[in-house]
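Let's start with one chain on its own, the form predicted alone, as structure tokens.
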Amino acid sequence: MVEAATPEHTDLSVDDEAAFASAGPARALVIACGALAREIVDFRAANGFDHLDITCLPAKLHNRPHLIPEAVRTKIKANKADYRAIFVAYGDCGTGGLLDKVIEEEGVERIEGPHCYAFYTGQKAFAAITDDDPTQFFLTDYMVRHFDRLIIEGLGLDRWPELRDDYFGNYTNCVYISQVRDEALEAKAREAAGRLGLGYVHRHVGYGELAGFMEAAATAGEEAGAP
């Protein structure tokens, strides 16, 4: 069983690894990217999925996606004996299909999609948006909250601002796909677009396909019974 963490810890930094345990004995576990932690924990609480546990890997793994598959495998193996059902809340996230190989070998399920932008927006809707204009840079709530650390500091723009054109010169718009309606986050996203020299577009998409994934995980936990 994963150890509990208090709700105020759900806004993880890019370095955090944490677990969020249900109040009682859980039957299903979601292994998630740390960039999804706040949304997943809030969704669990809002829907009363008390039998669902969550454990998160550090969001900074996105900077080294080749490490994601084995990090997920380690989490699966560490928890497989304690749960009847395990779900993985990761897109392919740049692993080139290696994460799906781990998922198949370990006999668990993951949310469909190449990355969180697609499953937040919806696979078909995201494909339509990017087909219409491939020169868009996307931000989620998590990325807006941690914009300075993830983008400005993470890409070295605080030290070498001249790299902005190298990174973002081929983009036209910064598209904020929000999970919650928050005027402060919207203002910060608009400011972020300006700092990158991009136009600003806001699309409120909510939890998108992540909601159905979480509902399926919760249902599987209910049907599995206690381990």
Contents of the next structure:
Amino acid sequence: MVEAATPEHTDLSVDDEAAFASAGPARALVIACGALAREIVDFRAANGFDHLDITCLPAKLHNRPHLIPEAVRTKIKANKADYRAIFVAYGDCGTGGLLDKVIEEEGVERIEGPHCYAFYTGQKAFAAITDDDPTQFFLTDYMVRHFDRLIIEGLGLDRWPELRDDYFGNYTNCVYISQVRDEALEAKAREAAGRLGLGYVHRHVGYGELAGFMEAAATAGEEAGAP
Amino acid sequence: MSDDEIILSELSDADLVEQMHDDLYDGLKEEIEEGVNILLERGWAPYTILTDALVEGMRIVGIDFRDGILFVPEVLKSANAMKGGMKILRPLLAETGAPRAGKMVIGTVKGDIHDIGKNLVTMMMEGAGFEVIDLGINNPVENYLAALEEHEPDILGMSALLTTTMPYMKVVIDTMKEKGIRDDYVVMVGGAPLNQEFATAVGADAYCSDAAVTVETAKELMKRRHNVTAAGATAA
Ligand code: B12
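Having seen the form predicted alone, I'd like the form predicted together with its partner chain now, please.
Below is the whole assembly, all chains and molecules, this chain first.
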């Protein structure tokens, strides 16, 4: 198992797969999307969840969601024997219910919700915002930090800036739903909105429902006790 | 200008068409427009240019997208290049009486503003001779119903890219059932998170994983629809 990582080491690249061992003898494991790695590791550290290991799949799977269910299954199978409880920190993420099929078949738990924007904001609050006006593009801390690689390069806007309006022409605002309060990130988010030609809105939502999910996972780890 | 620059007008018909496939693949809109104009000058029928040069080129792009060789921006560039060619051909197609395969109303469902895939389907369906009325994004059921009444299409197409918006397709289909008009149309659905099981569950006639499959399926369903209509007429 790898050494316990400090928060500075958790800014995964979209290609990275990584594991962050707990400080104590862990009996519960969180399998997370790489786009949540830093937040989850920070949250564990801040709360002293010593019985929780964390392992991540590459964040770039986002753009090929059909690969997510089997990638998660492989991770579950590889770790099942070592843990009493496994928690999956992934939204449905565009798998159209196929990830939940894996979750059910493998007998593990997943955080509720279609994607991370919804569980950070809170399912109800997110639905309320988007039902009213779906023309909003959301940015999380992770996306702001890696805006150039994920959005500019990921959507080919570095090579073909003229595609911007094909992607974002129907959007009005960029909504930065921040996890931590950080002025530098906020400035970057505001700039990102400008680069996409969109208005800017900031809502600090923190870890949202991810917090409760992590607490449940940590409790399961503790209850299972040391091996 | 580099030495190896290709002069499109100097190519033979066959080489030009092949070059246009490459240019579509590379998303070169101006070259595609130039190629279309050259073929028109050489007396090619607009419909032949559309199918042999543009649709065939996009079919290749579609295969490489499906296989993970091309990604969304490349496909978007190619689609924009094809759009350039289509713009020249569209008015000519109407004039020259190109074959009509049927009529489709298509739109992305309420709450969803993804439209790259829908636009591609629209273009390839047009390329296959369908008249397509595109309702754009974020369509509530009322928009679909109004368009069905106004345009009397053969096919209703719905697109969704979000897990949260795909269930809305059922709302539309159920409303059509309530109004007793469901069976007047072929309903086709698509979008990356969908699958056949979902399409069956919401009561659609077909799920299609990409634009090429959509064209083939639509043609097949139109054939069946005509057979049914013909059989009905004979029985009456
Ligand atoms: C490009 C993209 C965007 C662009 C959209 C630009 C545009 N103008 O459409 C941008 C960046 C703006 C965007 C925004 C958002 N997106 Co988005 N997006 C994608 C992405 C990467 C690709 C979609 C795409 O265009 N594919 C290319 C086309 C060619 O393929 P396609 O759409 O599948 O279409 C083909 C077939 O499906 C079929 N087809 C499609 N429609 C139809 C219709 C019929 C009738 C038929 C027969 C066939 C058919 O034929 C098409 C052509 O071959 C997907 C991930 C993915 N790989 O699917 C995420 C994805 C769909 N997005 C996602 C999300 C969450 C969002 C946002 C909420 C993100 C945010 N930060 O705010 C917003 C949504 C806003 C809204 N209300 O709609 C999630 C959905 C998760 C979920 N649980 O549903 C995905 C899966 C990414 C992820 N894993 O997080 N997105």
